[in-house]
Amino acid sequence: MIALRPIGRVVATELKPSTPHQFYFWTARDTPVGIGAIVRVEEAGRVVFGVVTDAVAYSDMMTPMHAVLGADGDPGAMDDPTRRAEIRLFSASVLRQMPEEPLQPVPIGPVRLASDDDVRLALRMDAYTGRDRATGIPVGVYAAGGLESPVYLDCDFLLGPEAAHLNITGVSGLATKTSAVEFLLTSIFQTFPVHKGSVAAVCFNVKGPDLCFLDQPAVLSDEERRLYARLGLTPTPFTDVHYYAPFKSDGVNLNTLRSHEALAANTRPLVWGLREVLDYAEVLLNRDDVDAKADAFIDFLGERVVGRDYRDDTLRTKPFNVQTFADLEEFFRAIFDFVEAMGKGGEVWRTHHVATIRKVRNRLSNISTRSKGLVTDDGTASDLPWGGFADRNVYVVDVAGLDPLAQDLVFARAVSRLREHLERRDLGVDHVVVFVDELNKYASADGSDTYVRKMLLDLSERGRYLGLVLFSAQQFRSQVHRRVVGNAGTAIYGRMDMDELATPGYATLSPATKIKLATLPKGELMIRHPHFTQPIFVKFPRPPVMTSREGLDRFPPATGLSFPDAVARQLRTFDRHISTDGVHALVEGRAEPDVLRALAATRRERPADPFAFFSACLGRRVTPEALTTRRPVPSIRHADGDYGS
């Protein structure tokens, strides 16, 4: 076996000493060892293991011009005959030593390859693989010298509560960041031990179609199922997957590229109201702009105004019932003719000032027409399952169509929202993992101090009590705010750019290691993970779903849809038997927003006849009466010329 025969041996001189940490060895021309390489040294009741981050070679020549006189000038005199002698030297990192007390310098004796159990022992899987009650991830495949070891990782170190986040780097479209965490979350699906409890997973779709075809199974190579056996998963897609995408501009077209027809069962829109907005105001508006005093109004109408029966006998005598930002306009109108009456002694109502008031009404007014599509006039809203997520499920938010300021408030009360029900333990599963990708957008490290960013700063710090776990990805690692990425217990780096590389941030890296994660093959990864002492690189087989490209491909977006057939589509993912020639003549001649309420309506009830509860909320068609035809004034006209009035 070929982890069993020497394939080097330890050399310690006075320059290249070994160490507790490092050790230098000596091979043959033709060593299958490389960089990354796990090797063993054993030596008088000592094991080593090490790992390969750098290596050299060269002959007992003091100078090239040695070489070129022996040579005679010629370089294809050089045959095997007269080659002089060549050392192979590698460098390598101590990963563990058994016994680790005392901790000594690695002993002078033969270096091999690492085998399975080798590769166990040197990243500390012992501990957490290969018992009762063990909790070991799938990650990848170490591969060096002809052998395959799957390497775990401790999922109380990825998901909590010993450590947990996950932060991945590297350059777009090299099946580094969006892959790695769908193969991931694959793993994870399916190896989460039992005794760990139920999880599920919330992804933010930022990007196109990355995440739109998660339960779309892909077409794997014979090489990539064998991956998957010896990693013991199986090839399938996700099963339980949810997709919520907020309505473009005209209220029943969905913004998202998953829009064709056979992928309507599980896609449903996500709108919000005044109420599940002005929560998070803060993320809306202005900072420079709003101040403490608005803020404290903002506050007051959250907590006495919106959503209850507010009554102010100096405004009306009826009490306010503010629901949506029709009824909040006609409180914010009330307000400012109560003041206008008062004339010149009426600039405060109730510690407010006006001034203030009317800033807080000129920011909030325009939000649902800022956000349209996300945000409602109506008041109707259709959210996540807050309170009924499933175990091994997926939930998909698409807000790659949504400008900035609305991906930001989408991102920022969903993340609330879940942190809120896993402190009450009442979200239906005990853990949740969170993907976020372009955190150089939503956390860097220049920009300015949002709430977006507070929000994730305090995920990171603090989520991994509550089971909320933090999944991310960027190019740069280097522009991300360091208190999130510092707190991601697990790192990953796929192919890296050699100027990110060039940042302080990579400096513990051999110039070796730098210079294969700048030349990184698809489907290989370094991992440091906090029982690896060392980075270690793994294979990973291609994740078991579609990619964007093939999903556009088999299933093209629909475009240019009109709003009958907008509104079919719709109720069609409530009872597929329902006919677009219906819905359109039920729909002929009626006004698009008494459409968007009775749909509004029918996707709220989910009533057992969709078409019958729609048609009800529509309620009977108006016919206008035919007016009657008015014989004209005969015009009289004088005898001057002017006409009579």
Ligand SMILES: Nc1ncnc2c1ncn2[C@@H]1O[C@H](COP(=O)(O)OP(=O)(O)OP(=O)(O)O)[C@@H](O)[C@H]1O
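If you superpose the two forms and keep the largest set of C-alpha atoms that fall within 1.5 Å, you have the rigid core. Residue numbers count along the first chain shown, from 1. The model shown is predicted, which means the values in this text are computed figures rather than measured ones. First, how it differs from the form predicted together with the ligand.
- In this overlay on the rigid core, Asn487 has a C-alpha that sits less than 2 Å away from its partner position between the two forms.
- Relative to the superposed core, Ala262 shifts its CA atom by less than 2 Å between the two forms.
- Shown in the overlay between the two forms, fitted on the rigid core, is a CA shift at Arg333 of 2 Å or greater.
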The other form holds:
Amino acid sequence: MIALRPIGRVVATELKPSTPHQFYFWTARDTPVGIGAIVRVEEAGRVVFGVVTDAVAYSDMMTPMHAVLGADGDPGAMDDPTRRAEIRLFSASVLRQMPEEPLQPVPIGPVRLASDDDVRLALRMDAYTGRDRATGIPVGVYAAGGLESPVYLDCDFLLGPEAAHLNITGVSGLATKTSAVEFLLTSIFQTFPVHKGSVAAVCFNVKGPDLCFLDQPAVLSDEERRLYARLGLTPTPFTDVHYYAPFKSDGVNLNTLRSHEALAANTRPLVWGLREVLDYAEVLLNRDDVDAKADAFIDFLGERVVGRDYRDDTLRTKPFNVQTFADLEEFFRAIFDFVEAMGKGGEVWRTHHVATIRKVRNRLSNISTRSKGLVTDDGTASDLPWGGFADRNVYVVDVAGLDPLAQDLVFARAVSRLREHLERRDLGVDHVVVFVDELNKYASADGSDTYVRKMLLDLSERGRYLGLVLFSAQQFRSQVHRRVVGNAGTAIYGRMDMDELATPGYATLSPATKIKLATLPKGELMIRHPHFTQPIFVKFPRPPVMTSREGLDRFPPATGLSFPDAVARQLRTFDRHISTDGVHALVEGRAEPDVLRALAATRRERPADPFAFFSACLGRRVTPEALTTRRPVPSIRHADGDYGS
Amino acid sequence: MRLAHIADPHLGIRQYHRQTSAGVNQREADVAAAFRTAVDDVIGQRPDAVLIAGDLFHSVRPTNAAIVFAFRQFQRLREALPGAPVVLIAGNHDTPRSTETGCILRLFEELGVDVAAEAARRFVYPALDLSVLAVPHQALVGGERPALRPQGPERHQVMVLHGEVEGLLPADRSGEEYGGAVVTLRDLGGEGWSYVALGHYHVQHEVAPRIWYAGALEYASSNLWGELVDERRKGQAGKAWLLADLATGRMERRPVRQGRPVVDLEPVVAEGLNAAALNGRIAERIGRLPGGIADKIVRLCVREVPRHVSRELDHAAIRRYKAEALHFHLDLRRPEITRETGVGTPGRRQTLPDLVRHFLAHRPLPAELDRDAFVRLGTDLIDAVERDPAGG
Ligand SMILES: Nc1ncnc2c1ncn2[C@@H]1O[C@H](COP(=O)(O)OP(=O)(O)OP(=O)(O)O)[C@@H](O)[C@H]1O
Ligand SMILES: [Mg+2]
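Right, and the form predicted together with the ligand of this protein, after the form predicted on its own?
The next block holds the full complex; its first chain is the one shown before.
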């Protein structure tokens, strides 16, 4: 190891002593040291690493008045005739002492900027990088004084089992939160060690085009490519990305900004039926603080009625077979008719109060009408490949166009399903990163205790044992439920808002660190990670995926496809040889609900010949035979005989 | 626009053993008479079109007498109503099993009847501004189905179809009983049709607004007791055809007088009765029937009859009832295990029906099947086969 020239010396006075945790050092006037710089102190067999947290400068001037007098009261006067003694004094927090025991105050010795190896030791990364079964995931470079050292996170502490979860905070547009997560996912996919098993990501796109182009390449600068190389990564976009989006209310155009034909092959509909909704009906209810009675009735529907023959001769002789929302509505109507016919005393049906039944019915029919594109009436579902998840695959669920209630439903169901499958170890992968942007909306600090918030809390508390990991982002950390962010083993901060920094959550940061955070350029982040004793600043390159702005330019969304065109588009995702003209001819003059049903059936059956199957579902058209003249009728004399008497 | 909707005449059916003085099976004569009565009434009502929704004949190869009779009826219909199209479709009973058999229904094309025997056809009558989509049984079971949707610019969009609408029959009498093609209400596409004339289910029934089964013209299904139960539930008595007025939406039930009553006597519970007492109870039930049982089709269910009691019953008397009625079915059911027998079987073990019944009563069944209903269905089928060798 080449010992760099010292850039400063530790100074300890009675007023400003060295402690085992903190020390001061002075430097020359012209120094590369800045807030966040990592330094090394070596003296008498003891090595101490620290990170600079604050700095002051002063001269031997007694009072400001002396300065005024010295310049004859003229601010424009030349510098002091005599150069004054002047000091740059830095305070640093200890990152690591070697040896660790006995723990002693930082020795008074020379201070050097940290080298690559120093950074590795200072951040305790030697415990998990550069050896067998390493678990380091590059997150960015630490840069100071012309030095650049890769910084790694420990995947045992990022994706479990030791700790897990990541939260990133910072102001809109400048904090590069979404970009950082995209970059980190790239890094995880490229470096997650084989001995840790497989990993996939499920990303909820909650904002417009944010995550719509993860499989498209970025245009990166040479400098950015160099950074990738420095981190041992290749700047290539994700290769296996699967998009899921609900339909628009027309039932055939997808409700996503990723609707350009060239991107259709891996963009699939997300459609749920009654069963899927009913299992998570609680989500729909507790917004309005619905009681246990409603839960009981929902359980009754789920266990006794939906998807099976339900017999109740008092309602009607034919058994109910509720598969769809329409069937359910029929069932509800039968109950209401029955109750009405009972007249007085008819407020209760099978121990369930009519008001409760009405409430449940209203919530359910509400979701089916308000989120028409997500919830289908004919009982066919198109869903994420539960049980068939694949290593290093990204599954993006685009909920940006859904109303909040439906978003909650999608979250609740998707996360619950992930959890169930991971518990049974049959998801297809060992670890899943769930990325939720705008976390403040789904797990807000104040506001009601919604099902989704409870679920996220549970995920943050127990997910790491299962390999279910939450990556979350929000502008203001203070607006998110404390335990959800508190459980994140790794916390990242981009450019921050001063008012936010003034909230109690940031009290441990030095004023200088706060100032640095408030002025942090794009692409720089402050990281807290269990191995790092102090927060560390790193720089990361832009993610290797197309920005949403460029994506929208290159792949403008297919706005307002005509019904037959949209149908053809859907069919071509099953078989790209299907011609638009053929579909037009087939669909022409047919009722839209019929066409949608045929499409749903085709999606469900995945037949070998999708077009033929689709066409068979619609049914053959019967050619008209115009009958204008009628054959004359022969008259027959003889009577009927006695055959029919 | 007024439509006559007739369904399931089942001409040529042969049931029970009695013959008319002319040597025709009595039930065969009954259904023919019912059809003739219906045709007379249709002619009297002068509808704009006549639809016959399948199962004109009870079998693919009806007797010559039945064919000649039907020909004569269509001739009368066409002669009396020369401007009214007559549309005829094949049902599951009169659809040939193979194309070589050929379809007798085509014969009526000579009379200007529009026939759909295998494929669906759409007949357009410009003078009436009427389109009739005719969907025979075969069109629903073989290959690609036609689109069951209104088409074309005609104001009156009518469909005539032979099949079972899913969920129509109670679960204990599943669709297979009738052997028809199953369509869902959604397949039928309720919206947009002026009228849908259905055939196959023998009880008149409104499936949905403007979608009707006319019901058969006589009791001619393999489960006529079930038919009676359904009719009783609906408060219907007897058989009829339907006159549909498309302008007003009014449906007129046009009853057809039956050749003879079909009576399901009030069941007897034999628990605690000895043979003599039970004989008395049976005689009492029969005696209470106004007009007696002569020439009627009658069933009497007796529950909880121990084997020794049924053995000791007055079989001479039972034979007398049997001779008097056109058909008398004494349905004796043992306690606990369900047992249904025709007269004469008690004591004679190991007949074919006995074997079948025993087998059905003990074979493993899927949990959702009702064993009683299952056994009853099997026994009914065996009974039907034994009595009606010509049936199809
Ligand atoms: N590493 C980087 N270096 C420089 N610029 C970057 C870097 N990463 C992202 N940017 C740029 O910063 C801008 C904002 O990035 P991003 O959308 O990720 O921010 P955000 O914090 O998620 O914002 P919002 O809160 O609005 O979602 C983008 O224009 C992006 O190109
Ligand atoms: Mg963002």
